[in-house]
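The chain below stands alone and is given in structure tokens; this is the form predicted alone.
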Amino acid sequence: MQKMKFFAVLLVVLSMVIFVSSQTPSAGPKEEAVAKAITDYLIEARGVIARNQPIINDAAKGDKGFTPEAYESQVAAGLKAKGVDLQGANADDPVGKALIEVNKAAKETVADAQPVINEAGKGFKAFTPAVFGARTGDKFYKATGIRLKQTSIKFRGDYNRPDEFEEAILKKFESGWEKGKSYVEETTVGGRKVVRSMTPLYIAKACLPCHGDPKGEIDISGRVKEGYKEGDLRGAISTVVPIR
């Protein structure tokens, strides 16, 4: 009899258990792919910037033709071979909110820097990937609260400087993590819920003039060149994303 009652109180407490859960949908998932999608858009936009270094600090020209709108045609280039539709995202979808937001904040960075771009007779501008990165992770957090930022044990900028959990993270990138592969937390910041997620970074061909060898050689913006070679990590990509 007792057994009984023990059995029924039981059953009655697993039901509870799954009524609750299915009136509160788990968050993570959602907020995971908000962080995949504006890492994957950073990414994409970082080598647009990348490879139209040539033209930006190309000192014999004025107007470069490297408008807003004119980055935003080869993000979406780049996106949309990767099965990503930028220019369909929808603002009722808390993806595509976040990118419309997210290339908002880009083209923002891209105009605000065209006086520095079209100066003729100047050589380097100090419009990197990086320097674009910074820019476009604060108009966005400002924004949408959402933080993007690169970082790197070997940062360049303060701006890149890396948490306490973005240096242990970076550090497991560098022994033996899977290459590509993401990591992604649920946890606290300033007692709130947040996702965090990292996504490594890796030398492409178009960072080797500033980032390659030979190491310890000045490259064109005063910094040293760090002897890195394509393929190798340089550091990731850092969201934090608020569980609304």
Contents of the next structure:
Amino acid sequence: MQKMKFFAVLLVVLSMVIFVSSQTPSAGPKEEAVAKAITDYLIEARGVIARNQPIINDAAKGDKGFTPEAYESQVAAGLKAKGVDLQGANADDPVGKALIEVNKAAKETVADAQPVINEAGKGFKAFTPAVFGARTGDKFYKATGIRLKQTSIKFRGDYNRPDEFEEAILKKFESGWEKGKSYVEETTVGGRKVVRSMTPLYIAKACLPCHGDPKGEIDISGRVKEGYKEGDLRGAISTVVPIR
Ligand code: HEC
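Same protein, different condition: the form predicted alone was shown, now please give the form predicted in complex with ligand HEC.
Let us now look at the entire complex, which starts with that chain.
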């Protein structure tokens, strides 16, 4: 009898342990994969917007043909070359769902900007990769609760200002960080468990008309060129992915 009681108690304790552990969120890999997917997407998408600046800012032309569909096909081709199948993304999988949502936010951003993009007789449209990135990040956050932004120590726009965490990691990136490597940390933000990631963002050819040489000269946007060279660290893509 005594033995039976012992096993009964043991059973209750064991099932409690199993219940509690099944309730604890499984942190890490899934959120990290989401962070990576949306970061890779935004880097590719910003590149598409940068490469289309000469068309977007062409004062001699009205309809530019840079529609949400044209944007999407360019971003999908770029991602495909990196082994990411945007069109085949599966909404039942957290990574696929995040990709679908970020692509939707980006296409909406391009759609909203159509009247500006297609304005004839006007040069600079202020639809820069940074403006596109911030608008896409805001829409994506509203749809998913996941934060996605660009930031830099040398920020031109206050909305890209790094927070304390971001500033610390940007400084790490500036002092002998492995090229292209992301920083990922499980932490809490506002009492919620999250995965935070930061991925370095480098200067490509298409960035040079505005961020390159000659340093100190004014670019098409009326800002001061930083004198960056191709491959220089420009900033980072930062994400905050809640752990569910
Ligand atoms: C047509 C000019 C232009 C091009 C091309 C361009 N940028 Fe920018 N960039 C800007 C402007 C202007 C800002 C300031 C934010 C804004 O647009 O409001 C900015 C801001 C940024 C920021 C955010 C930090 C900050 O300064 O506020 C990053 C990061 C950045 N650019 C990186 C790039 C990269 C990388 C490329 C190439 C893929 C690129 N930019 C191409 C004009 C440009």
